[in-house]
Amino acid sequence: MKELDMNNQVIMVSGISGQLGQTISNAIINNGGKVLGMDVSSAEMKKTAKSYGWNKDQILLQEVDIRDKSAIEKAFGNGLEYFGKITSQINNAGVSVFAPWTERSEKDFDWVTDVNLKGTFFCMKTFMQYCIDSGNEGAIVNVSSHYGLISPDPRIYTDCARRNSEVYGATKAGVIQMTKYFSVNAIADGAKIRVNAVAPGGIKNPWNPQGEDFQKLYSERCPMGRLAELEEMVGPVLFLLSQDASYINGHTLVVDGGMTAW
């Protein structure tokens, strides 16, 4: 990743623990930037910030389901406490379930929904509410998927159980549809704000990977031949947040290798 000037960015970033989530937040605070971290579990977080040698001048962590607007809102406040001020997000957490749609019950329906789009619209309605009573400029990067644009090919998930799910598909795209509507939005409501979104195609998971089968295959249906290496997500992410992007707005930026391109 090129590097990027982070000095004076406070940027809050939810699913901290999550791979895409901690790399990301690895490379704000490598770039000189500070990050307020929300994630479900506290053991997990410390974890994560202890594998890094994160301190506490460089990051707050606070354990937050971002299903629950009042938990947001109090660790945004502690963050903006600790910090003096936030400039910008990435909505990272998210969730999904791997049975087939025809076992899907109501409870992992609604938890897929609940995290993914109800928690990303908590998330950004703290974050664009601070920016039009402080008046202060800020950026709002989320994090979709390529799935929130094409369906996942059955034929490629031969030995893997990690199938996405109907439900998955429809958030990510909630998500691409909500980034619309806040571009446009949160600026006539005075949030002097851009908000913008990343789609990633799959990537290869170093902790827990994926069938031998299914990156073969899916390598074949991806034009560049290949899974996207984690790291790859990171500079696209930083590239919406920084000045680089300053006329960058309402736009989707898809990662994928060219999967949505066929």
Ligand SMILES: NC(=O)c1ccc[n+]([C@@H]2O[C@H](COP(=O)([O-])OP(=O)(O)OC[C@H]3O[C@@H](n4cnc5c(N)ncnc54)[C@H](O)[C@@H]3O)[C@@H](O)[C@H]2O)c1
The other form holds:
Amino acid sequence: MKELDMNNQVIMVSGISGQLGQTISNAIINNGGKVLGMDVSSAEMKKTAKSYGWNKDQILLQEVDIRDKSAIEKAFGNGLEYFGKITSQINNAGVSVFAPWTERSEKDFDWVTDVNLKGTFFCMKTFMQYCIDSGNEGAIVNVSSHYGLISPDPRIYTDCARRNSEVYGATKAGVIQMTKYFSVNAIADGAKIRVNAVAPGGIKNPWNPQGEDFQKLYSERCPMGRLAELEEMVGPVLFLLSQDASYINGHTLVVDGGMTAW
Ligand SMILES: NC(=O)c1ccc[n+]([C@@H]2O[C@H](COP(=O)([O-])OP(=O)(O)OC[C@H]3O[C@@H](n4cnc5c(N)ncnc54)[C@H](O)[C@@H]3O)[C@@H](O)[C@H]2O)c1
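Show the same protein again, this time as the form predicted in complex with this ligand rather than the form predicted on its own.
After this comes the whole thing, all chains and molecules, with the earlier chain placed first.
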């Protein structure tokens, strides 16, 4: 397969300190690529980079809250100056709230919408504009969720405080729609890029494991009988970025062990 050859690739990854962001970035770096990493805390990013042994030839870390359009643009410009090019983009940063919908505050609703939709849009906009201006032929992968396609089943969230919210699902459905929109309209406006998404199912968190009852009930609900391992998200994301996916555009690759199949 060609997808693991990341030589000559410089990939912008948002949410790099998170479990998925760091796992994907590590795979990119291990396969010869470079990463422009963004997240809200410089200290956390440095801790992450140190734990993997990434060096400054491999990664540039930029403290950015993706709700801030000008901060994204500045960090992207810094990355461009540092590496000379940005070839592709993974929009991975995302947040959720877990209180019942009956207690949803306007502030929480706005926060999830601003990070997951507005932030993702302005990251995409910055990269797509660069592709139009430079002629870069790259790809975007947006990280949605299976909860952008189906509702969480409340019966499996008995001992789990992280019962997902309406606003999370709505924004993740929005990410899928934005993916489709730009897979058509970025090309129409002169960007030579492909825009796709992945929709992961529940991922086992090795650092902060979900409740035992939740894991059991989720596994019973999932045709494959388990949650995903973090590493199982790497191949799908890198595949969509790669030349192996050169005719795949506007697609959402569901990686959920079959959870949305019934
Ligand atoms: N973990 C799962 O089971 C699961 C399932 C489906 C989809 N996803 C999606 O995968 C992506 C990564 O999830 P994760 O499990 O690694 O979550 P995580 O919480 O471990 O990581 C998310 C990262 O995004 C960063 N972030 C949050 N707000 C930001 C902002 N305003 N600006 C910049 N960075 C910001 C956080 O600091 C964090 O490092 C998210 O979009 C999430 O919705 C996760």
